[in-house]
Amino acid sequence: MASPAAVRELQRDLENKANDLSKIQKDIAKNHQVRKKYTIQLGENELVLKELELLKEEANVYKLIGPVLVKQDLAEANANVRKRIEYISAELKRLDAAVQDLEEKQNSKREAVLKVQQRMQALQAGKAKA
């Protein structure tokens, strides 16, 4: 026969594991939002790069700094956009690795929650038989 203390302990364990799982799921959702933002920025920067490549060497290029448009060299503008694309791509790779890690943690927490639930059911089934 299962003792009430053992059942309470399993319930506490289950609550803790469920809370951990919930935190991981929130982190995954937050990570997906950040990834979406970077993906949009990457697309915009790739579009800007294509536009810059269409320009002739003598074309005027301006950069918005605060409320002011400042004239910028075409080669410098090209280099800046390429650096931004490089940075955003690196961030996307980092985020992908983080999401993969979080998903692995989520799966292990899910398994732990299921095991605790099964132990609780087994205890309660044993209690019902007695």
Given for the second form:
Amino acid sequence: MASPAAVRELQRDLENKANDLSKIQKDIAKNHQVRKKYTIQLGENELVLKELELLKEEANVYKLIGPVLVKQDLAEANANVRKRIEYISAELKRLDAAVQDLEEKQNSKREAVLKVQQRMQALQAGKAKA
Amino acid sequence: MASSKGPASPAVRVAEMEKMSVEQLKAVKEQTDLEVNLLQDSLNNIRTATTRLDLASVALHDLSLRPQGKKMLVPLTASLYVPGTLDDSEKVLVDIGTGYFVEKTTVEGKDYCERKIHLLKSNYDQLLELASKKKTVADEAGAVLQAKVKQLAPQT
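Having seen the form predicted alone, could you now give me the structure of the form predicted together with its partner chain?
Full complex below, order starting with the chain above.
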């Protein structure tokens, strides 16, 4: 009863959906990596901020820019580190939202793949009986 | 990254593992083994860092004992040293991270090292606890897996 063409089409559909699913999974993995890097940077910057806050007003702060050690103002260094922490936190929030969205897409793709697989199985069973 | 096996007591965990098939159990054991290895690596990293900080602290203490003007050899590369004189052993530059350096006295520098070592020690203890918990779960999974395999074997 089931034409081979219908089976082929279902197979193509299954392949497409499976490819989409693996792409989404790769995106999720990349998201995790970037997020790990940002988390580490955030931790380091917070440590630096704590150290800077322990300093007295006249303490000398230097920043390493390439091969050059440049004297910096304590207030400026504080402001820079705070800004960096803000930026990284914002990036992390953005990544969080993105990964949630990706996970939803992954789940719905999984369901779609399952449905196609079930239809194929039903079709194959129908063919076998006929 | 948090595992969901936290609040379950060992009896509950084993009961859940009994319900799983051999494949699932193998997957769980592999996953937990992987996590244990990662945690061990982190523990080693912390140990290395703590040792380096310790060395830095000792070097600082030694430096503070040296008089000004003392002749010394300054490393320019790993194999090239240049003769020089010790200028001011009171001030040291401390690398606090992300490219920032702070001028501190030797006492403050040693204090910095101590603080960092304390922080690392507490992190190490936390990690150790987590790692041993994971190891327990992995061992349980392994035991249940073996029992199941033995169960299946005589049936075939």
